[in-house]
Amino acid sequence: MFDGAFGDAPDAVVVDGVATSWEALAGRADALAERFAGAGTVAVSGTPTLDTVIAVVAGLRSGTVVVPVPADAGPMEREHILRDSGAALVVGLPDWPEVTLPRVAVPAGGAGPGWADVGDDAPALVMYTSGTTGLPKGAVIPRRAIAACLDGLADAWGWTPDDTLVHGLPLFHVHGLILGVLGALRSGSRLVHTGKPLPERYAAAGGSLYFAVPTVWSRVVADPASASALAGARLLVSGSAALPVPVFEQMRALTGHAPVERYGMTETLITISTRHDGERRPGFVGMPISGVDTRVRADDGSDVAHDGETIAGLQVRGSTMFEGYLNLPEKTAESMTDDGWFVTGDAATIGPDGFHRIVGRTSIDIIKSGGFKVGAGEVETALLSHGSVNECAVVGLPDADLGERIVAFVVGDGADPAALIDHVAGLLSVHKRPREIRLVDTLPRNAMGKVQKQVLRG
């Protein structure tokens, strides 16, 4: 796994201005891996540093399970992750005063035995994912799933050793770590991590392949000079949340590229994407990558039409799947159907041509109002088409008459609530209009830029 991806270019990997060759990185990783002997599982702070990359590579090369700890995690979350994962060591010297586990520094150089003989079904990572309730759950990601995902994306995106990948994403999520680091290692492409995902850093990196979340792309298009500097790229990829249609169109206008959108989860890795050689349609994430199957099911488990309109629960299966939730067999069983499909918890439509559109989380983004099912994303797209709206999030709040009323939280300049309600009513069915507009200065977001709608719902 990952053989043949190392080169001798001195800047094959650059993380926040610190450069190394893949060969030197492999040597440092092997030297670190020798210090993992007997540990089984190690914790790594997901800071955007070269040491983080070395630690993850050391785990892969030695067969040691790596637990990426969110860089912004608080003491309670860290304590849960370290205890639940059974981590025996902490790599590096993160500022975790409450943690008493032994610590191992990343060596400045050295070498080691190289790749250990580890089966493809062995776990590579335990990545913690938060749900709507309770403490984060550890998703066990096997080595084969990572390989299948990255090979499927290499095919979908035409990803080759000739590429230079640029991004500034967190190194404790699928997008930034698995795609954004291990993807470059697997393909042999050069990697430039910008430290912070700032438009000017993206513009200066000279990449052919760029990854970002919608919040970052919104900031890029707000800086036309930086956006125009990406015109020489081969592919711009957006993920981790829905890309607003206006941002899609601005990216196309300023860079000359229609972005690729894709869909995935911690438990499934990336499963659906538009292609480098195919249609890229605003608001759609394309079709399953190689080795993945999808289906949509109604609340009662029955089939629904692939008409591009009928909203139902998305289910997936295939080669990119996790092994289950660590120490939570009942939660794992609850996430699967009797016939072996993973229930994503997301609502989607599939068109006659197989194109998928993700509507949102079934528990949050499908609003049941007055007997109708309304997708929050559709209302958000309508709101974003109004010139006074910079950002918005739509949720359903309890209503004695309607069951749930549609409420929009809007960030904008000079936005008028009544005008916005009329604007949506003029674009969509009248029952889809917000019953209330709340003007706010900012929307609560997590580290990947996703709006935290549970916070808005109170």
Contents of the next structure:
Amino acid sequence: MFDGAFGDAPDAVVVDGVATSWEALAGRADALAERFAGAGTVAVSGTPTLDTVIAVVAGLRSGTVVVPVPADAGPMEREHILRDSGAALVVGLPDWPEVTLPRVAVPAGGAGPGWADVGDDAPALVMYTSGTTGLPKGAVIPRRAIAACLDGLADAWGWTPDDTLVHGLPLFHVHGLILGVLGALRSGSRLVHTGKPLPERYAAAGGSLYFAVPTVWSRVVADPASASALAGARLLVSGSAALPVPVFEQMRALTGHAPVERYGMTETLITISTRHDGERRPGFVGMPISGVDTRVRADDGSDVAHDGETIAGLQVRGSTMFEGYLNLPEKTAESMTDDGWFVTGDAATIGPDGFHRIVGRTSIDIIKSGGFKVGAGEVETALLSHGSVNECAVVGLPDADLGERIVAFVVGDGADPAALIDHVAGLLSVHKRPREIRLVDTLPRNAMGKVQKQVLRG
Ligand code: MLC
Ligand code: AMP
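Having seen the form predicted on its own, please provide the structure of the form predicted together with adenosine monophosphate.
Zooming out: every chain and molecule, the one shown earlier first.
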């Protein structure tokens, strides 16, 4: 299923400078998979290392469900992920005191039985994603969705074994793991993971196909020498958040490539994209990939005109959809319409030519910062657990580098902004920390007592 046509290249997969052939990778994965026997679900560190790639491949080859865990997850987040997912084994996570599950190490070599006979509907991954309130939900992603998404993208992007894919994204989300690792394995392209998504590392990697979130692309164009080194690439792809039009234009000017922009979600995988052989229009994400349908609906559920102007809620359906939220059947049901469409929570327009434009989120409580989705409620709960915080409200404010930066308005007793930022970074994970704390006397509330976040956003 994810057994690319790598031949016997000794550097088919390179992760943060460590290279392996596909044969050696598969052998180590099979040897590891034998230790997964009976586990059902394993938790794997999302740190970008070759061991992470091997552990994910071991899960796929043996039919064991993999739960990628951010290696910097604080106790509140990691305890939830490990408990909720029902993981029975752990691969590569830090020595967290409360983790009592057995640990398995990735073997240095070996071989094994190869692909197990696992149905396409079986779950492959559980990926945790933030909602407006509460702890992250585990999206159960079946094997068929991954295969359908990657095949749709291979078609949209002309992705073949001749490509070398380069990126440096984290391996605990769809972008870095499903597209950025499993995409290479399914298409048979070489993979170079740069460890971190630094412009100079992208420039040095000599790839044909590059993935990044808009924050990374904006850092690439801020470094013209690195940007111009990408001129020899075939395709530059942006996703996970809106690519600002000026960054699109600077990419075109410095690299000679108009970027391909694509849209997706953890729950739906990637559903909409511009094409390698089609128009790439700044501010637009193109058309549904094969196997996916989209529609836009007004708040009352009525259809709206595809006039490129009417903004409404984007809904999607098709072969790339998740199976549901783990242990949360009611949340799964809430996320779908009665006639079986997934409600993305994004506002969009569709033009007469079928081109989609993502306009923003329908909820103010979902923040996208550096391409990471963060729920305001999660951060507020973490802040309120600090003794100096009486009340707080978290919003995303526009940020030239991150798209949105997390800002917390805090009513407190002697609250120290730096200590509060560290508190959230330690309890949740580092990328969920507020970048700014604003100490205020009161929060603006409406007559019902609800905080008026629009007022805070100014
Ligand atoms: C900073 N650091 C701290 C800290 N403050 N550590 C502890 N406590 C604190 N208070 C450290 C960090 O650990 C890190 O260390 C360093 O400082 C910088 O961290 P940062 O400030 O968070 O990094 P930043 O430069 O802002 O990151 C930008 C970024 C990152 C673009 C690299 O946001 C990123 O990787 N984004 C990708 C998100 C992504 O993949 N999303 C896909 C979702 S899937 P050190 O040592 O680590 O440098 C999806 C579907 C789809 O959306 O469509 O794709
Ligand atoms: P996640 O849950 O982390 O998978 O984030 C999914 C969300 O990222 C979507 O609902 C969108 O809000 C946002 N997103 C992904 N790709 C794009 C894009 N190309 N343009 C605008 N927003 C995007």
